[in-house]
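Presented below, as structure tokens, is a lone chain in the form predicted alone.
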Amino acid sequence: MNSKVSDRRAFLKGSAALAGLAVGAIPFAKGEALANVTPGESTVKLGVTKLGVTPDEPTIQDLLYGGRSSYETSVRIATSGALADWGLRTLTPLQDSIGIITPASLHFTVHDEFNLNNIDPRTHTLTIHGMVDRPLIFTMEELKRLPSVSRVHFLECTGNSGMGHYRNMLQDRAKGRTDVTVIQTVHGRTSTSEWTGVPLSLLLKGVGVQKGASWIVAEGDDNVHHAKSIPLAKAMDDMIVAYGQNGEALRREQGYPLRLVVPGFQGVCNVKFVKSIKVVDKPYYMQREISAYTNLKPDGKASWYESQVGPKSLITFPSDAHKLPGRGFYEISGIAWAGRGAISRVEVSTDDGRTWKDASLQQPVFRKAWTRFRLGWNWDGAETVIMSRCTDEYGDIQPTYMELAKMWGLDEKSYDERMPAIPATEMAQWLTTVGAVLNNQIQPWRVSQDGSVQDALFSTLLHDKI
């Protein structure tokens, strides 16, 4: 056998001791890194030869905006169910995600329609009117003039990792679809980006805010004039209105020209294609605000305007998306948010949550964005249940399933002892109302013998209830 292969491969088999390895740990001789692979000289040649143009190469022109390489395949997906009806709507891949910065063309969108505005910068106008001593009009190039700020923030759509969406991943795959997996399928719904723009506040101080103003309305100008109701606390804090996106102009399906950007609140709030901001005294209670984007309780009656995102993490390596090709060292990798503020600890269990290790945070850390971490584990190829938790720089720990659904008001009662009284019908209810929003509960995974890893939280909390 090639003496290289067989060092490569005890190197991933390994011994205990590899868990222990950090960063920088990598043995070097005369400050050289030891490598199994002599790199070769590249065989790649760009653009034109003397002979003509090379196939399968770029030319110059492919190469005014750039393409990623063939061999790179992942992509954004169709969202599954019935809200496949409802619009242009992709997720992110999550699985495949490097560091904390979501390629424009990966991150995920929620659009109502089945058009996308292509708007004219020229002629598109930010009016901010209402409880305002001066009501003003900007036009893009006027906006563009002002001091602007570049901050990463994270994006998550309202219903992000809802049960209804595990239900609705089932059908599909039932109906021959072969493209779904939890952790695109279910939490696909989040992205980070750098975004740029002028602070809202400072557009609300040229107008001078009217005393007793307490909260704007931020309209769209898409087909279905998306709008929101929103403090003017928030509005003051850190609201951008954006028209960069990791340094670059927006996407269309990103708001193109503009768009609002709510750090930390969910995602009906960040107001797309953003034409109007309107100073009011009070919330306007539209219709999506009191028949949707709502939390019901057991009692029936729902929470109004509960829009931070709670603290939330996902090991995105390994997931369902993945198969471990057998025992040795891995590195688990995966996320972590929160819209409160940033994340100051992730705890990670490799033994179905009876004992926790910290995970490296990678810096540095931003506030109300995606922070990445990562922990060495030495798989011996036993069946096994791994997640993550995360902890806020205020105190605030990530929820199990059941913390999350006692908050929403759900009976003391243990879900498992429940379970065999609910007639399906109820469960089907119950899955896309009781805390079917602003979910930030742990997931688990679980490991197989063969490699294999599946979702441990849905399927065991379902069984066959749907």
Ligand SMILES: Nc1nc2c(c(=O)[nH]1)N[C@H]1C(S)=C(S)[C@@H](COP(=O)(O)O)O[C@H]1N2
Given for the second form:
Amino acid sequence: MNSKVSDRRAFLKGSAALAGLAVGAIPFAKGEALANVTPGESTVKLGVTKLGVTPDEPTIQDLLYGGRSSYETSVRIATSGALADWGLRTLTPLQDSIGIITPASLHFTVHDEFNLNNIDPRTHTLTIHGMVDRPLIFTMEELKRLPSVSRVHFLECTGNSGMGHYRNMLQDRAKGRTDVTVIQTVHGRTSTSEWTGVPLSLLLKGVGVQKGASWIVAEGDDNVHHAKSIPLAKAMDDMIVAYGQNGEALRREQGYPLRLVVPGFQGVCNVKFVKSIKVVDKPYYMQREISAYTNLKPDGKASWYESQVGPKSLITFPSDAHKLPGRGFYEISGIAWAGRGAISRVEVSTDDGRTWKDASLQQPVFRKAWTRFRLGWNWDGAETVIMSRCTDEYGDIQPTYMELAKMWGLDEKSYDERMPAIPATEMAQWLTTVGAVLNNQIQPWRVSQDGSVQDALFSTLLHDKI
Ligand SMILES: Nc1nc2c(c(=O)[nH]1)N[C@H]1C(S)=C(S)[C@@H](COP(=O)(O)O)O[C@H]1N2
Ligand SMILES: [Mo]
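Could the form predicted in complex with the ligand be shown next, to go alongside the form predicted alone?
Zooming out: every chain and molecule, the one shown earlier first.
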């Protein structure tokens, strides 16, 4: 135990040196505990006499922590279909998104269980072990003393935008569910936050990675022991052991008190409640990388560990949650992101893909983060189809659904022949092999004369068959 403590001290010294800091230069906050402030005292201090008497008056909670106006109603919703029975899964209301940051309260959530941890940060630890010279256990306090970074990055669940979600949504609608839309139900498994934490490379340099190591295996402190293999090269590149989200501690849904952020890689890699990182010489065969979150290739083999999210964009306004009140000027607005790096271009078509115009990109553009794009549009009131496509800094272009399908071994003919006739059971299986993961296809929206907006992709492919 003692040797561990002294190791940690040595490590703290080493890391401070790595970051170019003099030892002892890391300041400690005295930290007046918020818990010491009782509502009564604060009420007096804030000069508020009436609180929460009518719905329009702020409550003491609103004043101490902040709540939104009672006129704002945008919320996450539960996922559609059987997935909702597997665990806590909520979807970001992309139709209401503004700018590039998702408020923590609206960040999508994927848990493979219903239990929502509330881990005590005073007892939580992160162990780094395996093929390292000095295995170490860090407390939260020790981690937070180390040099940190804050970076804006998207997360996206592997299955986001898959056709299966569309099908589940139709089934939910048929059962009378009214809160589901394509923009939120099919695409809402992505969000962007500013994440704050310690670069994993700093920790790994500190513990001394041994020769021959090539992967890490990270494990979370939850009942399902969520675990994932990640290439060591990625860990040394830009992974963050994060404790902060949008200027405050992580939310419980996002893995409080500590999670991995694996910029640009599929959501499943971003292990929440992370408690252990083992350095190893080969990927492990975790359930979540072998039987789930894989793509079946044309040759019948599944792609494992293919983790990077392709270039993707989505018009969020107008989308099928909106109805345009009439012809005239609108600003088409949406989000674009790429797992490899920065978005360099977003084009928008307002005539069903015949012509394209460059949208303006909100600055600064962060790598591996949502980029907000905007384009002014004068709608003449006629029915049309609008869509966006993006290009990343390496020239990779977002594909159409058909281009994506071809990559996975399906051609246009097989769609046309199979889709209308496909039995529900086969469809379910088909959806888990093709079109279930890493879906970065272009999403077209049909704007009808009455101003209503509908999906013009899945409805066409599936003929709205449920
Ligand atoms: N411990 C733990 N980590 C986890 C998961 C989980 O169920 N448990 N789900 C993973 C999946 S599949 C995704 S998409 C992301 C979602 O992160 P979020 O819930 O913060 O949006 O977390 C990943 N990390
Ligand atoms: Mo996921």
